[in-house]
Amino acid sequence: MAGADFTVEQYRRRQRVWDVLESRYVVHLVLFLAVFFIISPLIWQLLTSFKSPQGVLELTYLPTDPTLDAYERALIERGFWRAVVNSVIVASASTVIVMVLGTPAGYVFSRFRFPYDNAVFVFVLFTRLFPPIGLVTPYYRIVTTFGLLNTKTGIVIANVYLWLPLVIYIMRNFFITIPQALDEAARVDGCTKLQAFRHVVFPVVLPGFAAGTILTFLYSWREFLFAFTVSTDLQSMTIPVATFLFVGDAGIDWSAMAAAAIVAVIPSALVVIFFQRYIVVGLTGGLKG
């Protein structure tokens, strides 16, 4: 056997290699490189946002003459603040609708049996597996027919379609972890099914509800493809689409675009920092079941 030819010296030599690879210095180096790889674009954006249009052309990493003019040009002169307001409205409205529809739907799929229930649930998830680019053309025809072009309503409907299956999946898996004996005990105490859901089961899955809310808001905040298809007007344009306004025929205002990108990142970064526990719970809970 091959194992019989493996000498003690060879074993020790291999073990020394693993000791080096598993040392804390190597582990810390790998983590540092991974973090640097992830945040380096953000650092570049932040430094560029403090440069003047002429300073962007200089081959320096740090701004030689830091200024906030790019933020003034982006938010005030270019009207980017409208896109920020639109994104807040669109992401908030999308989140409310998705959670109002997705939470009871997840409860139904976890508690009630009806003909072809599993097939219906798989179909709900299957709709989310379609590449979004394949749905752009029919969606554009629909919003055009109903007069929703260049409206925030058209973008909200797209977000609801995109993220409702995800929330149903997450909430269903959270409800499954709650014993049905809890519902039955509430019914024995005189609660209706709706009262048992509202007063007994729902409070137990509040962490999952919070996770679904945060994830839906973050995904709606950054959605680009459908927002780009529906909106060409700054009155309804969201942040990802409005960033294209800085690309002109004569050139690109890089520092203003970087300032707009930093403004776009701040709300989502704050949500991730303060609610990271719920995001992890939502992602891990969504993988169960």
The other form holds:
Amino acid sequence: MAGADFTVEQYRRRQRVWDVLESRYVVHLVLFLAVFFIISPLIWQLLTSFKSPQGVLELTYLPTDPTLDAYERALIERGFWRAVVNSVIVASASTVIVMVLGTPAGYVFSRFRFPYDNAVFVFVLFTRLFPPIGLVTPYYRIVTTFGLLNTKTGIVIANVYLWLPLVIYIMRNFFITIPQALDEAARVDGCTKLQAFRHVVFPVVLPGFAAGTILTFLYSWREFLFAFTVSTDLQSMTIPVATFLFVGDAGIDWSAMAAAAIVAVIPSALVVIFFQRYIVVGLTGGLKG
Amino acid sequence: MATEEYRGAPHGGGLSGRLSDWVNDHIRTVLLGPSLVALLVVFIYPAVMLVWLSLQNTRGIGETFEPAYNYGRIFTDPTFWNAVEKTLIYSFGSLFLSVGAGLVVALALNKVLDSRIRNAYSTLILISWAVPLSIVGVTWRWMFNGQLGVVNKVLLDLGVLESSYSWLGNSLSAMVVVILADSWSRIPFAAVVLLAGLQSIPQEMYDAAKMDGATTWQTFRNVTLPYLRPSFFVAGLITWMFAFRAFAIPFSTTGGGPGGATETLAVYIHRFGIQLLDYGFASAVSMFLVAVTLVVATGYVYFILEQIEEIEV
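Now show me the form predicted together with the partner chain, since the one above was the form predicted alone.
Below, the chain from earlier opens the complete complex, with every other chain and molecule after it.
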């Protein structure tokens, strides 16, 4: 592989292209284009949300006379604010339940041997990899049978199915990184196993716990498939569903739809901006051993 | 079992003392039990019902037990094979685009030395990952709208197009749009995973390659790529698997149209199971989707299980 096969001249010639490709200008150009590709659809929604229905038809890039009417139409006239409230409730409740159940479970998988422990862990992974669309049809029937159609409870239960296995897996990976000697030292000092977990190991894993919490919240906030299946009215509907239903209308109010989309994206975007580090840790921590 | 381990100080008598001892002796059950019970209710129950429903004929009124009926229909229904074909095009299109673009972004990010600038870039790029998928769908639907869409507007202003084009009305371009939308939301994930892989490559490897006089391309092929293989594996498999079962984006961008041109299996299942209330057939198709995903996922599980050996306890 080394330079023996070709001369210095050839080496320089081949390397020159790469020196250009690796230069600061090219690197920043690539990143700028990537950011443009990612951000421009959202900017377009933002611009549209400031237009009047007439302004949408005029096909200008910038809103000619910016107005917040679209937000008023979406949030108040169409009752979209209810979906915002529902989303906050559903995402918070799902996150609390999933983290409370999943964190101790992840700890067990990181520390204890028990009969069929690997089989149980594979079951958890299996649950995670099982395609959710496969469960939608039976889930719809179950929810109907138990009178949970059009309830937030029905959506929260679906979120537990979707994210609990993920959190167990992520938390296990975080607990593994903490030396077992820590638990043992705590027990020598007189802690019970539960106290060792609660007062000694858990505080150390808090950054991982934060990552899990943020990921679960974002995922629950984003969830569409089950929320759409379970809820058809504004009593229980979450933001992704409500925004989608704007499009179903005969004459689409594009600027109101854009306003709704912006309202839905703002919380996600804020979470990403403030907790970027945790999200990256959670995404990669959920993948590696 | 508990006596062989550290017990700590005795808790004395009393109800709370005995309760505490019981918790200590059954710590695994106490900590893991609730999760397993929850998974039993929220996963096993619907999963068993899925198998049961797939054996029912639900086409008419009521249900009759006809084990072969739905599975027979799968193989004779031409629209099913259309959905399989579209799912394959969609998932592989998204896989190559997201992982390819993710790699370029990760390589570029890795070259930015100032960590604040790097974080600023990755924050901006991560935003698309956090956007709810149905909103990704309606956004792209809006941008590619035939009359009022910004894409036509830009292309007309630039003189690329002479008249408005109906992007979502044509089978081929509709597929291109949904794949683009899907990749848009998956690129950040691929980039993050690949960047983590890049950053785990020891600097000595690069120093050694430089000493040997390797060109950048040689270094990339012989150092970077081999080290990145596990990250490619993870990013690629996850991206593919999630695109294979994709529902929200094709459903909210095109509704599966025009004429089934972007109807992935998930949209197909939703149409039969929820819209047409033909539970049995939707369940049989779901079983097919589950089987395919799980065959692929098994590979992924083995990959993870290799790492389980690290736990010594």
